[in-house]
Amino acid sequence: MPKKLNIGITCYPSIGGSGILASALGEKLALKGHDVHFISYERPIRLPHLDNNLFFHPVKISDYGLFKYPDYTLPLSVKMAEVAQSASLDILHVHYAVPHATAAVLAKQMIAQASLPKVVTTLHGTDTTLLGQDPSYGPAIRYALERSDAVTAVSHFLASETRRIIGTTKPIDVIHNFFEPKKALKTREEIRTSLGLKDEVLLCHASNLRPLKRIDRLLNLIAGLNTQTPFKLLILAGGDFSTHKAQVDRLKLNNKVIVLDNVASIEDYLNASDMGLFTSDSESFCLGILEAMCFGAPSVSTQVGGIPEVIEEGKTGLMCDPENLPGLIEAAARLIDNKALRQTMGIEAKKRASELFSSDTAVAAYEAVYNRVLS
């Protein structure tokens, strides 16, 4: 029988790839009998109800007048050290280098040598591809990675970019993201009716709406579509969409775009969708594409970063250069107007998701990393 481990997990609690993956991983590890302790300023939005071996430890952030901006790294490191000692953590698994890996390294310095947990850092993207190029962050990121006991990345692209940008010599294990959908609580018909849909093809975009997601390009794509088949775009927003409302008005898209904020039961809406649409400038993996694949929906996407590791071009989706807006419009129109092609690609997408990006494969890979650093 595998050894039961005490595992601390720190991630950003909002909707985004790192928080979603970390929450799902923690839930799976707990189901396998490990004790899992989440440490963050808020309970992750996708974290299920807590039970006997799934815990949450909130980090209190003080807003002292002495500081122009509230500090999170130091309170986080103190809470990490506290939980590591009280729960006898074997592993501190931190998702995102900044500030989580730096806080974990600092926490280890506060703990008695005999009870040091091993630090596993999982990179998700902009923590190295963007912040790693900032001279105010790069050296601290490199220091944290070099002092982590293991480093993982969610794609081969991200592992390669981390080595190039950060200059680390630390080995990086590639463990792709996974998504295991929960059962939809409402039927496809119920959701489509609630969205005011009849025969329209439903395009779905789920993201945290950060600038690199290029929502402006997404809306321009929708405005440029001239299809024989009626359609609507559903945006499952994990961020503030208000800055894009002016563009929606200007492009006269109010009857084409539906925006829902911070949806927890994402499965209901994925089950009601026909295809995904993603227009990012950069992606380390793009969990939204995988989420759509799990429900038999192919995606049209920009061909950037780690996305070609997720989509098999022409078989499970269509990709195009991010600067080629006419090409993206043509690809989206092709899938909207061709139901047979959309369904064929959807079948292949669901198969690829189950074969290459299963929770069983990913969780076993993380457990192997844990056991390796503890041996």
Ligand code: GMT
Contents of the next structure:
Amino acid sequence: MPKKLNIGITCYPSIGGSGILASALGEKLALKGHDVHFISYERPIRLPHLDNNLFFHPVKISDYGLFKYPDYTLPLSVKMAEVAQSASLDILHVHYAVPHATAAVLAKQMIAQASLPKVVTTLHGTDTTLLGQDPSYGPAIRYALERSDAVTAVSHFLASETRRIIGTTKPIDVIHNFFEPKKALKTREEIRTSLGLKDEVLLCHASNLRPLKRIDRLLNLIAGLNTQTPFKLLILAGGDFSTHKAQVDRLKLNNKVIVLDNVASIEDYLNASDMGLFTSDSESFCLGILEAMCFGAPSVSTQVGGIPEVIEEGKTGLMCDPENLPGLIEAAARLIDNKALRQTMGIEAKKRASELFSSDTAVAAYEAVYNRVLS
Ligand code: GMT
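The structure above corresponds to the form predicted on its own; please provide the structure of the form predicted in complex with the ligand.
The next block holds the full complex; its first chain is the one shown before.
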């Protein structure tokens, strides 16, 4: 019987890859018998009901009048230190370096030697690729990574970018993301009817809509499609779509694009989709592609960052240079118009997801890191 651990997890609670992954990991660790303590400013959106061994500790942010900008790092570090001692944490696992890794390193300074947890930092993407390059953040990120007991990254691309950008020689374990779908609550037909669909091929884009997701490119791609088969694009938005409405109107896409905000059961919509569509400028992994793969949907995507570790080109999806809009349009049209190809690729995509990106593999890999730093 593996040793039961007390694990603290800090992540962003909003819809975003790092929070989704951290929530799924915490849930799985709790199911395996570990005590898991989430520490964040809100209860993570994808965290299921709290159970006997799954806890949430809110961080209270001060609105002290002298502060022009509210501070999160200090109250987070104080809460981490408090929970580390009260729950005898063995591990403090922080997802997304900024400011979580810095807060964890600071928390360790406040904790009595006898109850010091080991800090594991998981890099997710822009904590290295954007903030790591920002001179106001880079040195603090490097300091926090070097003082973490272990650092993991969600792709080989991100590990190598971290070494290049942050300039650290710290060993980095690569643990690819995983996704374990929950049961869809409604049938494919019920969802398609609720979206007003008949025979259309449904393309799905799930993201937080931040600028690097290039929603402008996504809409231009849709506007450029001239297919024999009718289609619609469903955007599952974890961010504000209102700034893109003018482009939808200008390109006359109102009857082609459906936008839903913060859906609770993403599985319902993935199950109703036929393929994914992703147009990011940069992506360390792209959880959205994996989510679609789990439902037998291949994706068309820009060939950037860690995406080639997720999609096997020509077998489980199609990739194209981000600047090659005609190429992206052609790839999307190929999949929309060729049902047999879409289905063959979908079968392979689902197989690849279960073989390479299963929760069993990823959770065991994180447990191995925990046990290594504790040994
Ligand atoms: O939004 C977040 O929570 C993190 C976000 C980011 O920008 O760092 O997403 C990253 O983490 C996801 C989960 O590991 C990856 O699937 C995304 O590819 C990655 N995003 C980028 O690298 C842009």
